[in-house]
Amino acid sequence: MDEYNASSIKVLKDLEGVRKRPAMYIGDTGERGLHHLVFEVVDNSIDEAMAGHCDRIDIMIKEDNSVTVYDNGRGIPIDEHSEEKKAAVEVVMTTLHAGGKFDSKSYRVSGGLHGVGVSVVNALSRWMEVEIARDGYLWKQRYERGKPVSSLKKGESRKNTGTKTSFYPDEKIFPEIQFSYEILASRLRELAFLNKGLRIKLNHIPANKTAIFCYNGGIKEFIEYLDKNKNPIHKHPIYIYKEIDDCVIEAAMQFNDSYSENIFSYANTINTIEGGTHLSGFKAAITRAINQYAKDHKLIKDNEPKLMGNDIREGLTAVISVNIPQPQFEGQTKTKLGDRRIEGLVASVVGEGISQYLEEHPPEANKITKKSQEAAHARMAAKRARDLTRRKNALDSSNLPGKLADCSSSNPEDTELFIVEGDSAGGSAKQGRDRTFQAVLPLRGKILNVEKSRLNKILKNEIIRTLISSIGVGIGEEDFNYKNLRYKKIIIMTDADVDGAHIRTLLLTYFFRYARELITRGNLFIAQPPLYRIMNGKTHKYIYSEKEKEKLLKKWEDASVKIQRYKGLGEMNPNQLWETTMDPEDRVLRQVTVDDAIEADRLFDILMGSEVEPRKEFILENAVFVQNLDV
């Protein structure tokens, strides 16, 4: 194994600016970006335990919300740097595009490919400590707002090795410092699946909370953990490994009886987002290899298409992850993998591993060639349906329909669209809108569940043919086009009580299942009506949380104070919903996001599948969280 010390320590670039426009570096300066700090120190230790350096890693939020992370691999280097003439781990900490993964023989495969996680965290913290084990020592130093404040200091003997960083966010940078254990945890859940063994625990002592990670099945398990909630079609995962050339390439997919694909692929334990060559050579390769089974063995005859790779996929729930050397990516944002080599390689590995197993599992290949054979029947039907509303001008944007009150203006980028449940409450928005650029859908009764229905089946339900014709992007991956988005904001608006927040949840699933991308590109979002109208004297406050509620009335301490709860929309006459809903300069909207898709498909699952037991399971577990419930 080469030596791992100062030499090995590359510098590219001076640490500049990052306190000055944080937002380039972690994007943004709130709860996404707070979080990010976390998994920035938390990537330096995945990429001890990548290079076999390292099986445990353990993170703390304590109750100040400072972080502590540990590990237990090689310790960062502590002799001086040949050129910087100071101390490698100091150099790592203060300097931008410094650190071991510059220098191959460091790491070969590394996940924090520009270096400057830890030292932007440091910059970004009001302080930052760090405790290395190594070379039979224990050596610390601080720093604040990234500089030193201490030399590194030679401390008590120790036989074993490893890092330890803590860090307390900047308040001057941070407006709010509060960590989530629930974002915390789907990370460092995910990282464990896509690292076999290694063992990780986050100890969050503010919310009381504390769990361990380790999964010695890797992503088997992680197929596992996502299929929970559904029934497979075959007992045990599909799982392919192979190291070829200089890259690790690994897969394991279980076909399931729901209607929804998921695929997840990851370059380097970062989640890539937007796919990329390997996710492209992943969905080729299981195209080729289930039409040529179903051709082999005639299972499609002779005058019948081929399946389509949408048809192949459907019901799949499916992992893909490389490990390969300087991986390119497109993009700053390393969401997109865009190595060409990498396509021709992952589609060569899984297309015979799924060849092999199909051969050694006829019963289980029978199955899923079956499914895909409905699915392409069913993908057809709806072709045909949907060529039928067309020339009905039901899904035809110019041509739209009658409940729709549409603004005036024809610029998608200048309006917004409110969904809104019922006629009592679509009369009020009508009434109290600005016309100029809101528009307003009132909807009667309740959407399909399109958690249990196929695209031919969705399509004949009027709800939705009214939604995709008022919305204009059509539905679906062969129909779906985001240029002809006719509203840049899409706000669902319903009532607060049980009804509003089903019909909430059945637009949600819509959403996310069959158009995600006017979630990724941040276009929907939920209005937020108020809970209460209070009232003392001719004074009057809306009040949109019960924490809100008790402050005021704690200050308003006055017989005459009057409580108001809305129960619905329909309640508030126009002027009052303008006020509190819809009015831009006031108003609070929440913007729907799928940072962690994963958890979302399993919310999804256990809330709209067809699986009973989870669903209570759920309700039994979190019912003790429900505020103003109606029933």
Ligand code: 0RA
Given for the second form:
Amino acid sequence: MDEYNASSIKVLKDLEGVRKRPAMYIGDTGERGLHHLVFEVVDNSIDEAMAGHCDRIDIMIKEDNSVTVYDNGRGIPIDEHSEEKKAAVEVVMTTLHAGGKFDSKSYRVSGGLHGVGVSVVNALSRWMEVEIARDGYLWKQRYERGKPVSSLKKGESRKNTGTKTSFYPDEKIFPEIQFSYEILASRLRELAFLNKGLRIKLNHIPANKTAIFCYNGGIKEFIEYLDKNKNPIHKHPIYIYKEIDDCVIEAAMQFNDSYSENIFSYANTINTIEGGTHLSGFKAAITRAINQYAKDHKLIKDNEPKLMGNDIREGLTAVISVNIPQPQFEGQTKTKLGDRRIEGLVASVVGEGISQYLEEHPPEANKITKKSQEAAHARMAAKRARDLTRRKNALDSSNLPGKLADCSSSNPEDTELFIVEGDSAGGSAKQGRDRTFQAVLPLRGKILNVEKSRLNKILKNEIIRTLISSIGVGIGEEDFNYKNLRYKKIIIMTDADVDGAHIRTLLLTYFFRYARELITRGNLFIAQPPLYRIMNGKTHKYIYSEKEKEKLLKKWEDASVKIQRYKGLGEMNPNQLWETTMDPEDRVLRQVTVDDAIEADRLFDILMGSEVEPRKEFILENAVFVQNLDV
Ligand code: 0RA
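Show the form predicted in complex with the named molecule, please, because up to now only the form predicted alone has appeared in this conversation.
Full assembly next; the chain just shown is listed first.
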């Protein structure tokens, strides 16, 4: 067999494989996988921008849910590929992992979250079209379900260069093909922050929304965006940028008067949720630089202990972003940077940058140091108090709270904890549940906003203490231990109204700040009680959304239907609560994710901050960090 035929057969086989097992390439075929298609195509344009050949990318979602991504880069090469006897662009569009083949100095990421290649998007699209302006002409090719349906055609003459890729997600693969403006905007905004000066335009026609993201300040503006609802203790973020060897290291940070730490790390524009060597180098540099400054300027006495990293990072918002050739990703979700040499490189670049900033800005340097010292004192006072009262014991699960109605199984692999708002709903839940594996914890009273307090105060709050001992994993960096988790699923069950949303958010804030592992490992859920019960003669149906209600009313148009609206969980009797919300066979749970930790964090600020309007809007629109899931 000649080489041409051999490679054609391989292409068809690969294509078949992608369509047979799409999840292996894009994670899933739900909302996340669908959006992944867009990001995969955009990533190719981002690569072109990172190589310095493109400064604008336009993304359009059309009325029919087809997508167009345009960039003004050099255009995908169109010349005939010597081995395969077809245009280079066709090879790129139809061959698995052919992406960075033409460019050895590419920052292309292979494996991991992105970088599966545009051929995967092609294989999963009903059709795809590529238009290239290059070498004086416009060139066009069309594919259907990954196979070319025409050769590359030369069109009218063109002076400029660029690439336009359009596709329509295959409905045979994706059950839903509607794109979310929010999901697209949030990642595109992030990409614009990470690529200083790059202009990214999003036009979502079905949603009737357009945005242009372009930040000449790069991640420095990212910090300002993240901290929009906070009070910084110095006016301008500290900003560090350095190209060294074949790497680019960029960091920005600002201290605010809150108690929480927000560091976002990126490698080649991938959000490294699990951190890695760039993050540890960054943290080490901050701790070292501030201690050195404090020592040199006699702000810490010789007999006093050094400031700890945690103390220094209280109220810190920071972004560390590195671009390196061939990054190695590790960890459960392949979002942990593994390259050892980056640790020292980042530590020295960032250390030098911070030290220089501190020397050049004495008033700011003093404020930052003083803030760290206060945090250290608070931490030591809290530790003394804790040791004295042996609070640790009171908080572990050998001391279960009286309010908790535990289940009989003690195997954390199949147990569930329902956290329920109010005593009356708590009563119904206790009666309605399957007590072999379902535990119920009714909460009454005000839940503390953990965003506004330090750990020692949080530990004094009765509701928080009840939560901690029921769940079993402890709290804070020293005490938290995932192994002690007492329930596989933790389910927040609140009323479907604004008060319920508020309580839910306070609880989410607590989990996000002090037990984030429960979110990242997928243990946290939100129950979905029905909004209505619609009766039609002898039959009835529970309804969970307005859309569903409209559909059913249309279907039952002529019948004499009766609609009962549920305002709270308390209006359902125990049996109804079981049937609609607690029975694993029929219920709908939403899994809480921190996929978009950035937006989540900003939203927590909005929700808990003093501005009422954005808060209302958010509660009504409902969280982006909650993903629909049927369990
Ligand atoms: C490799 C080489 C060259 C361009 C590209 C890749 C390229 C790929 C994509 C994908 C989307 N937009 C793109 N823009 C450019 C050009 C090499 C040359 O001109 O010498």
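Heads up, when I say rigid core I mean the largest set of C-alphas that superpose within 1.5 Å between the two forms. Residue numbers count along the first chain shown, from 1. Computed from a predicted structure; not experimentally measured.
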So, superposing on the core, is the move of E550 at the CA at least 2 angstroms between the two forms? yes
After the core is matched up, is the C-alpha of K153 off by 2 Å or more between the two forms? no
Core aligned, does the CA of K228 move at least 2 Å between the two forms? no
